[in-house]
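Have a look below at one chain only, the form predicted on its own, in structure tokens format.
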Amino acid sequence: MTQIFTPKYLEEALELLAKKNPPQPLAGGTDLLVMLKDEPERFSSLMLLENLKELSGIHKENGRIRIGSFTTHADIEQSPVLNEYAPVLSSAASEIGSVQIRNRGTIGGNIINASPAGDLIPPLIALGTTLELQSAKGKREIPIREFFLAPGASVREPQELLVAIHFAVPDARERGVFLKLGPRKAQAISKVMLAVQALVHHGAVEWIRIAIGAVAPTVIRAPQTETLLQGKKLTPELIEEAKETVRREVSPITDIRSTAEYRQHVTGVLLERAIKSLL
């Protein structure tokens, strides 16, 4: 039997955290239902993360954005703020799931789950974004590449909840761009993603980030493709040179959802994809 925690404010439910079996917050539960379902005996206790108003928003303030671990994906999809300072995160939160999982799933529950595959965690990468962790001992912020170790693994301690996700306001100049392949168009896990974020002045890239989903352990950055494109002009050339660096920077494996060799050659068409629509 599964034993139920429905705390009412946020230090309650870090004090729950604190107990020496502490339970599994439970937030949308798009992802967590189903590991219950196929696994029950993992989880002797739950805690339900309903309650607590404060990890739910969106606000821009002192020259940041900052979400709230609660928020859900349609919150993010419809949001005035992130449509007009971050649409590559409103992007990537359009093309998760159904409707009905937009409506339950949370951007805290899409990262801890540290999939390859989160659809989310590539664009929060290419923001530069920032994640707080919180615990009855206090608060800690670690930047979102540094966050996962595996599929399914992070630095998260058992006492530790995500309670926010934070990055800079993106400059009016920059422009995002998320591309992802599934089998279909809707309700299935990616092949490939790709979220790019890039300040192009006159056909030149002043700078870019890539990040990348479903080709490694851990959602990736492209670092030796951001030094090739870094300050130059945008020529069919380069680009060709770009996508040739991408899919040696990937180490896609073979699954049933993909070849390890379409994986690799995807990558690069979606970053020339990505690349032109920036200019």
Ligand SMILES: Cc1cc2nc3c(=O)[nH]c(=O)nc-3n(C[C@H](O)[C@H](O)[C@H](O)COP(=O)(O)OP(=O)(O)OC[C@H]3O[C@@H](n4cnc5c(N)ncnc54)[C@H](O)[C@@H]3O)c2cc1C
Contents of the next structure:
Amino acid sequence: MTQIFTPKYLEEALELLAKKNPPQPLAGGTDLLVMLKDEPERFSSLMLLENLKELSGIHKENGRIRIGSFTTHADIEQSPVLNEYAPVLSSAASEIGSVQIRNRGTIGGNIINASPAGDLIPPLIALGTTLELQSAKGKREIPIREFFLAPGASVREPQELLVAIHFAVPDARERGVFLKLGPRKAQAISKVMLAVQALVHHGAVEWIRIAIGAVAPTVIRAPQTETLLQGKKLTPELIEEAKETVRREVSPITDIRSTAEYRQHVTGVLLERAIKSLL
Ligand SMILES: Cc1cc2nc3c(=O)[nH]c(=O)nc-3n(C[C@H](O)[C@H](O)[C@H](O)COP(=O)(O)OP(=O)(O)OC[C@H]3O[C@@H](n4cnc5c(N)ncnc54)[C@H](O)[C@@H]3O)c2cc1C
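Now that you have shown the form predicted on its own, what about the form predicted together with this ligand?
Now the complete complex, all chains and molecules, led by this one.
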């Protein structure tokens, strides 16, 4: 039988996680309950996060945007703060699963699940996000780029909770774009998804961050393509060169959703569409 803990305060939750066999945190359950059904013996105890007010809310304060890890995809999609300052993130949230999944699934669960196809991860990388993790021993902040190790694996310790997600408030001149290619319009895990955050002035790129999902064991940046574009005017020739460069930076696999060749081709196409919409 699975034991359920329902802590009311963050300290109580962190104490439970500090015990010898810590309970598995349960947020929206859209990933975990599927795993629990398949392998019930893996989870002898669960800890519900729903009462922990420190994990909720979207705030703009001191030049940073803070999103509590228990914030749902629906709240991200509808947040006036995120729609104004980080539409790359709210538009990614709007493409997740279905209404039911967006009402239950949380940003924290999406990150901790560490799927290379997690839709919120590319926009968070493009925004230069930092993750706030906390255990009974204290807090640490870690850039999201250093968080993922492999599919389903991250540097999070079992005693740690992901408390919040932070990024600097983007400059009003920045633009962000999220594009996802899935097998269907809804309830579809991405074949490839790409997020871009950039400052483009008079048709020239001041800086750009490109993050791509489902094309490598973890979501990746495209540093060579970013360097190629930086400081240059976006001509059709440069966009063509960027498409070829980004295709060389990905290393997709063939699986039930798509072939490696198709994913590689589509990465270039999505980058071209993203750059054109920045313009
Ligand atoms: C039908 C269906 C469609 C889906 N479609 C999409 C899609 O289009 N795009 C997409 O990206 N995903 C999709 N998903 C996957 C899933 O909905 C998301 O990854 C969701 O964000 C997970 O969040 P959750 O709150 O439900 O996590 P949970 O299932 O509660 O937890 C997931 C993992 O994170 C851990 N965890 C959760 N919160 C914390 C925390 N604060 N600190 C430490 N550990 C924590 C849990 O212990 C567990 O290991 C889909 C799932 C289903 C069932």
